[in-house]
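Shown here is one chain on its own, the form predicted alone, set out as structure tokens.
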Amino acid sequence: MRELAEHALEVARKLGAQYADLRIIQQEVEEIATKNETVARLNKSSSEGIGIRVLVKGGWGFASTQELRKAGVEKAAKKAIEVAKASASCLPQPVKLAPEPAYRCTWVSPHLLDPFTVSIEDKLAILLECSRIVRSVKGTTLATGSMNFIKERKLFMSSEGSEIEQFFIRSSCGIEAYASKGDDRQRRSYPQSAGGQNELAGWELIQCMDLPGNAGRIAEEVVALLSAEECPEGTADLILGSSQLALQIHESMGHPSELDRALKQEINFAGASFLTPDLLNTLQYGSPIVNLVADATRPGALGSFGFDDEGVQAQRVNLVKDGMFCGYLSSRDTASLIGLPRSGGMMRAESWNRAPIIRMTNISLVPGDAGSLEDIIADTEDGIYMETNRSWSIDQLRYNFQFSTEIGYQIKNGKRAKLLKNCSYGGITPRFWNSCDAVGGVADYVDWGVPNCGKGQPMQTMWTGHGASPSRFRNVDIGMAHRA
């Protein structure tokens, strides 16, 4: 593969490319499903191919090719030359890349037992176990499994005589319980919803989780929800469990703190930003307690990586300093637009036949010394506490927004009361960031993963992470998304 990578650049830098880079990807998947006591799904594919980007005059082009014979490089190459040269006839000005070095090197994601060495019986006896525990609770309608392992070897070289290799083992699983009655229907989800917790690890994720062990407790609480009081609707201090919080810092931090949107160059799909570069260490994004970073060397955290796919060293930027916005997730064109040294290492595709943008990797609110969730709820006289998402929106500046969750709590007087249901909250982002006055200690820090991230167009998914503890805001929205 080397040596076709090699023939690839030569055959760049002959075309006239000032720079070039390529990716040899090659991947294996395996995707397991449940529902009830039957098999839902279960897919196996695997794919390999070339990705080729060049600079010409200025100008990106990329093209990608499955074709992994001198022939077909060649004309991956060709074609990707054609289409740089077409983009630079059309650019405000040229491409200017920030600096980084050449590294020759291997990384290795952390993991202890190879998920794909497990048997499919496995695998499936544990989430049908699952489904016959959450099914034996009366009043559940319906039980959901899903597993699913990602294996990647990714080659990296460049022009500059970078040559990375990289491997990566991604597992994820997760369990749902539903019960209904009359109009009213409920979920309960664990680890997280949206398929359950994903890391960077092999298969002690899932011996981590204990599926079984969790299941009959989240099937007595949806059916518990059935009758439980809905949501207030008014304002209150909200306690956010950390999973909602992941979600939170995704739609409220990730989206908007990435460059190309705040530049106005990528606004397809989930649209721009609000924190645009006149507003770099100006804006009051939070109080002073809260403080975020884009951490991309977390061990095991599903946004983590060795080098990004240009060649970056994988690194920890601050984005909000004390309360203070002061950095964006970047690349090494963007970097160079507005003076930064050095990019931020967060250009990822999500295959090889994709190009790489400017993507999340763990972006994550540090933790602060507010102590453990009950430490929390016990000094907090009078709110409400939500975990676990349900569903989210915000708007195309990823300004304003919309969340509810599975399950809340009333707190009085420093203590869990009444269970509620269709709890929801929302705000104006800087306004809620700006209320914070607890963020939760290392003890309740958990490094949640989002496999399904989507951006532009052609819509790329990837895997990113999010760290929290649980934390408190003061005076907040809730019960709006059940007004008339």
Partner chain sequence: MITRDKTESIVEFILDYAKGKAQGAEVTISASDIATSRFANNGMTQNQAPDHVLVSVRLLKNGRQARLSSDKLTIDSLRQLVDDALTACKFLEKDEGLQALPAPPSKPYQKLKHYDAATAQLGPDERSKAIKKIVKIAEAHGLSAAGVISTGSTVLTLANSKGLLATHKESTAECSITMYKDASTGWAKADFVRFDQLDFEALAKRAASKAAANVNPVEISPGRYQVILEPSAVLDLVGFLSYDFTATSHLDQLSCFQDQMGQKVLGDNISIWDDVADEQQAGTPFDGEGIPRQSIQLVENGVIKNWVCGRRSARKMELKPTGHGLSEPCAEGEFPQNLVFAGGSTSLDEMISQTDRAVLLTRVWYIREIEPKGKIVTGMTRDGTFLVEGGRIVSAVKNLRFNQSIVDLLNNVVKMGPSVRTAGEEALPAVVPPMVVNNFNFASTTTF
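Return the structure block for the form predicted in complex with the partner chain; the form predicted alone was the one displayed.
Nothing else is written out below except the one chain.
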């Protein structure tokens, strides 16, 4: 493959590329889903191809092929050059790249057991057992479960001399229990909604999650929700569980800190950002206890890697320090546009046949000093605790958000007083984060994986991560979503 890659770079150089890089990716995917006691999906797939990106007269071009032979990569390199020339004819200013050293190295994601060595039978046995447990609880109407595994080998080479090989193993698992009664439909998920937990890890993730050990609990909870009280409407002190807070971070800090959005390059679809460059180091984004980082170096977290898809080494970058907005997610070309000395290393593509764009790595809330979830509840006189996302929405500049959760509890005098259903909350991003008065510590900190972040045209999904501890926010608007 190395020879093929060198040949492609050589062709690109000879045809006029001022810069060229490529990724050869081999990927294996296994997707398993169950629905009640049946197999709803079993798909194993493999993919192999090369994506070539070139810069000609300051214009980008990208082409790809799965024909991994000399003739195939030559054709793709020529096409990329042709596309780049068309780009160069339509540019107010040529693209410039922030400098990055060349690397020659190998990086392997941490894992204990390759999930592709575990039989489908063993995987299905866990999910089907969960279905049986959920369905044995009277009042449940549907049980679903899923596991997904991805093994990826990626070779990055560039005309600047980088040659980086990376190996990734990603695993995920989750189960859901549903119940309905009349017009009331409820769902409980474990470990979180939208496919469960995702990590840059092997089969050990599935062993740690203990799906069967939690199936009965979520089944009991979903049935209990049918007779629970509705979340009240008004203003309340809000405690968010770590998985809901992970999505809150994703939508209200992750996306707005993407520099391509801030520079209006994504305004047509994904949207722009209220975090414009003039606010860097001047906007009090959150209260002084709010510290947010983009950390691609965190072992096992879904958004980690050794190098991004333009060969920039993984970094930990401050986005918010003591509440102050202080950093962006960037690429080599966008870093250059606002005068940053170096890219933050956030460029990734969902596969070999897509050009990389700026993506979140692990955008995480640094643990605070408020202890565990139970400590925060004990410290709250009158409030609501919400956990596990049910719906999410935010405006295109990332100000106005509204989330609803699968479950909630009324908190009175430091204790869970009542189960609540149809919980929701909303607000305006900087006001919300400035109302944060308690950030949990490491006891309940979890690196949640969000594998389905959508961005770009055509849409690309990406593996992102969010570390979070349960945290509290004062005087938040709640209970508005279900009152249409």
